[in-house]
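Single chain ahead, written as structure tokens, the form predicted on its own.
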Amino acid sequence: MNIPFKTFNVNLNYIEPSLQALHLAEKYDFPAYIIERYVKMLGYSEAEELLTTAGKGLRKAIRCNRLKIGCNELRRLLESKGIRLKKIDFIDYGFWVIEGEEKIGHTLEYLYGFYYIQNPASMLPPILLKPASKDTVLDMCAAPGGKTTHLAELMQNKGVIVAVDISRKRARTLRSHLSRMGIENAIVIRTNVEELSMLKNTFTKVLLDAPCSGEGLISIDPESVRKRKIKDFYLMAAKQLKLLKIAYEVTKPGGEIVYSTCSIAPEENEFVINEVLNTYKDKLVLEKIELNVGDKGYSDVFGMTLNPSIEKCLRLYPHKHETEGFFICKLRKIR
């Protein structure tokens, strides 16, 4: 197996299943080597809690588009149609859909761009990036547009967002959402994001919601998780490292990068961040995330000791936070 990490050693013995993992594998029909990782990450009891969420789905949520409507007004309009909402504790303009989920994508308010249907975990990266109206922002993997439209809202439709996606179909969806949500400060570029590496020291803020294994979507798509091989995590990590290094190159000194995935795999998250911190010593540092939700990142996992600052990163789980499994960290480029 080609391990993409050059600055620290990975001991693959961590996937050898214990009796506990074998028991859970038989009970929940997941590969034992996948479950062994969960047991090492979370402990036996919590690993089982995570497995019980498999296939049960997640409650829908929406993000109010304050460029077009006040959140109280939006709530009144939707509740008049039998869609009952509850405010998300950690996002002032986000709402859980308590009743009427089947209607939420079929209202005039949705067509008017008054809200975006989005899991709360995915609302967090733009909030943590904190773009202002003066910023020049790069959204490296922008489609379908949830985070791009959120960035534009936070910037009050000022400044500049360069939104990149390589897929023609996905770029079309991105443009559709930008139009629906009334976004005026975003430029869509359909290209391989690697082509942007020539734009050194250009952007004040960069969002990299990286392609990943989707292991955090166990509640929605457990079959995909069941099919995962350990090599899949390392293949994704290699792509993520390449993208994160590009993010570093195009960010101005003093600028910020938010890295996120919808994966709970340390191989795609803490291992990637540890490699990047080792590669760019004294050039890139982690910022502490101040939110009243989530668990800290792992600085010691699978028997490997990582950079202690990685505890500043944030983890979310379906069994603990009612969101998709998610990882976020915020980096600042020193030079």
The other form holds:
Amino acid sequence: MNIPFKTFNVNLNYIEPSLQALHLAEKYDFPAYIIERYVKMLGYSEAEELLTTAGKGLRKAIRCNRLKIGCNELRRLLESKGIRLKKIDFIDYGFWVIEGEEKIGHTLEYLYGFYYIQNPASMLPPILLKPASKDTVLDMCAAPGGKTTHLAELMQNKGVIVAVDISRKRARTLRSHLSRMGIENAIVIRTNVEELSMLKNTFTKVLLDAPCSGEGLISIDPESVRKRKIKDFYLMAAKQLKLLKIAYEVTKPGGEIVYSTCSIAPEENEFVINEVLNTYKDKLVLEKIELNVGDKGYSDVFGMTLNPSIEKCLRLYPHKHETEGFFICKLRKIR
Amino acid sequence: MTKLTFVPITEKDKDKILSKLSQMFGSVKVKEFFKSKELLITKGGPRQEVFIVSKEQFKFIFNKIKPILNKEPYCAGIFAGIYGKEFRPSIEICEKMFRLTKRNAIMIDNHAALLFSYGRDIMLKSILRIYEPLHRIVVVVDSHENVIGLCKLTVKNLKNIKNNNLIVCKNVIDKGWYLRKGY
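Please show me the structure of the same protein in the form predicted in complex with the partner chain, now that we have looked at it in the form predicted on its own.
After this comes the whole thing, all chains and molecules, with the earlier chain placed first.
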């Protein structure tokens, strides 16, 4: 198996299942090595709590588009149609859909671009990146557009967002959402993200919501988690590492990068961050995250000791935070 | 097939677009809106699309994306419409212009608004208010002045029509299109 990390050793013994893991694996019908990882990350009882969310689905949530409407007004309009909302504790303009979930994608208000249907975890990366109207922002894996439209809103439709995706189909969806949500400051490019490395030191802020194994989507799609092999995590990690290095290249000195995945796998998150911190020693640092939600990242996991600043990263879990399993961190390029 | 490219629009073509929008929404606000904007048009594709971009976006496209990446945008800024024999404005630009001018629009009741968003036409009895003067292509808004789409008048003067059930405006494009088809 190809381990993409060059600056620290990974001993794959950590996937050897314990009796506890074998017990949970049988009970919940997941591969034992996956469970062993969860037990090592969360402890036995919390690993089981996580497993009980498998296939249960997640409550829907919406993000109010303040470029088009005030959130109180939106709430009033939707509630008049039998859609009951509850404010998300950690996002001022995000709402859980308490009643009327089935109608939420079929209202005129949706067509008017008054809101975006989005898991709260996915609302966090743009908030964390905190782009201003003077920024030049790169959204590296932009489609379908949830984060791009959010970035534009935070920038009050000023400055420039370069939104990149390679797929024609996904770029079309992105364009439709940009249009629906009234976004004006974006430039969409269809290209392989690797080609972006030619734009060295160009962007003041970069969002990399990286392609991942989707291990955080266990509540929605447990089958894809069941199918994962350990090598899949490392294949993804290689890709994520490549993308994060490109993000570093294209960010201006002093600029910021937000890295996120919808995976709870340390292999795709803490390990990747550890590798870039080692690679760009004194050139790239982790910033503290000022959000009132989530658990800290692991600096010691699977028997490996990582850079202690990785605890500044943030983890979200379906069994704890009612969101997708998610990982986020914020990096600053020093030079 | 020729590669699709984004190029700055010629003054002649820009005049044609601004003239069409001025007919619909009056020249003062149209000129004002476009004063600080740049217009790009696509060449080499199946149709010529027009985009309105800021000066910053324009600079980024022509200083970075084209020369360094050797790429063309997929889309940028505000989609203004399709340029051909005649310029066909998009919902996006018409919505902007309606907000600025409050003219060339009809307000319809909520039931008709929902039907219109599924591609249906408009009967006289659904119209609650007229924002004059009207052009042949008018903006359709709901009772809260939210833009739902564009329709084409089938009669010369709405006020002279007596038959309430008569279709007076044919759906040109509506926002439901985002869901039904999309770009």
